[in-house]
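Below sits a lone chain in structure tokens, taken as the form predicted alone.
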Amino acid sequence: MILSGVELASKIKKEIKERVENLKAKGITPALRCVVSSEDGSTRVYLNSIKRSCDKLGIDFAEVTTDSNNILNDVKTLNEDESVNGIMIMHPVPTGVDEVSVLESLDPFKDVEGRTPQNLGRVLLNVRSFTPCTAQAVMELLEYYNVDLQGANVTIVGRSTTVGKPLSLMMLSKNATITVCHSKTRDLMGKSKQADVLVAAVGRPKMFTADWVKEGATVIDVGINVVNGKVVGDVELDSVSKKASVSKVPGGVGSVTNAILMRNVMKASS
């Protein structure tokens, strides 16, 4: 089975649009600000996709251009601006600036990406919070397709603070048994083949072929890679889909991630 995130994302955004309209009827317009200090191509593509979603859903969107001398003050200003509900710190931050310090300065109630130490700590405690959007997207995609995590062997390949680490805790709260792998893992293929649920989040195009996957497994492809001008995932879709259920790229986790970000902005304004 090919797992698509498009239908789930559409369902989430329909609910958001209705709630945003209700908020506007009360004189409240959800507002998102993106703090930008880099103009690399990938950042611009991401910003454009966020703006398109905001425009469609009636969310006020704007960029705040900053640099190493002003980023902390700019974040402070946005924290104190009552008209701003959600703030994103675009990666990478300026050279010479400690990204953790910037995230620590961000109001956790406006942290719609779930990246502040406070919100990540609440994931550890299994307390409601803004969770990292991509990790949350994986969880909701699995739920949408009725994948039972209780007692399942889950292998997550990737240990970032936005996907691998928080996702492992979120799955643990569902009583799954978690293995987190990375570049130093011994017998990575063997551990992948043992998984009932395999999450590929390494950023290497088509690394995971059918040889890496257990028969009948569920494979969630988080990878976003550009090869010859086309977006591909970390999973070789054609071969893996013959023996396992696998999410598509594009149109899989990324679609749901975008919808969850919009939902968080709406929640932050409620």
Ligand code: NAP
Second form
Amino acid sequence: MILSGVELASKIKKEIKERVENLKAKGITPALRCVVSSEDGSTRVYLNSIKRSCDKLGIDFAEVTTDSNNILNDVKTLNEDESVNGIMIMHPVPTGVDEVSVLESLDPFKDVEGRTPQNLGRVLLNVRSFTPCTAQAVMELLEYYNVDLQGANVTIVGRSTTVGKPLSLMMLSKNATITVCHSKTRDLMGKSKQADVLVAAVGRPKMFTADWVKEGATVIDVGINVVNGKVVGDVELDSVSKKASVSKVPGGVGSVTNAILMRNVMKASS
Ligand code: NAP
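Let me have the form predicted in complex with the ligand next, following on from the form predicted alone.
Once more the chain from above appears, this time first in line as the rest of the complex follows.
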């Protein structure tokens, strides 16, 4: 079975559109600002997709271009601007800038990506917060497809602060048993193969082939890799989908992540 994120994303966006219209009727236009201090190969693609979603949903979007000398001041100005509801600090920041310090300076109530220490701490405590959008997207995709995490053996490959680490805590709160793997993990294949739910968040194209997956497992592919101009995930869809349920790339976790970001902007405005 192939799991799509498109249906879930459009369901979430339909709800957002209605709520944005209600907010606008009250004279409130949700506003998102992206702080861009440096760019890598994927920055423009990501910004364009966010802008497109904002335009479709009636959310006011703008980039704020800054540099290493001004980034902290610019974030402070956006924190204090009452017309701005959501702020994203685009990754990467320039060399020499401490990204954690920038995130610490961000108002947690405007942190729609769930990256501040306050919001990450709230994930640890399992209390309401802006959760990291991609980790939240994985949780909601699993729920949408009725995948029961209670007692399940979950293997997450990748331990980043935006995906693997928060996701492990969120899944633990749902009573799953979690194994978190990374580049130094021994017998990665064995740990992958034991999983009822396998999450691939590495960034290596088609790393997970059918040999790595248990028959009947659920595989969530978070990876986004560009190979010969084409977007592919970390999972080899054709072989793995013959023995397991697997989310597709594109049109899987990424679509839901984008919808959740939009929902957070709307929530920050309410
Ligand atoms: P990241 O910060 O680069 O983390 C990659 C993780 O993979 C690290 O924990 C690393 O281990 C681990 N790793 C690397 N090579 C490995 C190997 N050979 N075996 C086992 N583990 C290995 O990446 P990220 O930001 O989490 O993103 C991961 C992927 O998800 C990327 O393709 C990214 O584009 C994609 N992504 C998708 C979305 C979405 O919405 N769908 C959102 C964010 C990211 P160490 O910690 O030991 O280095």
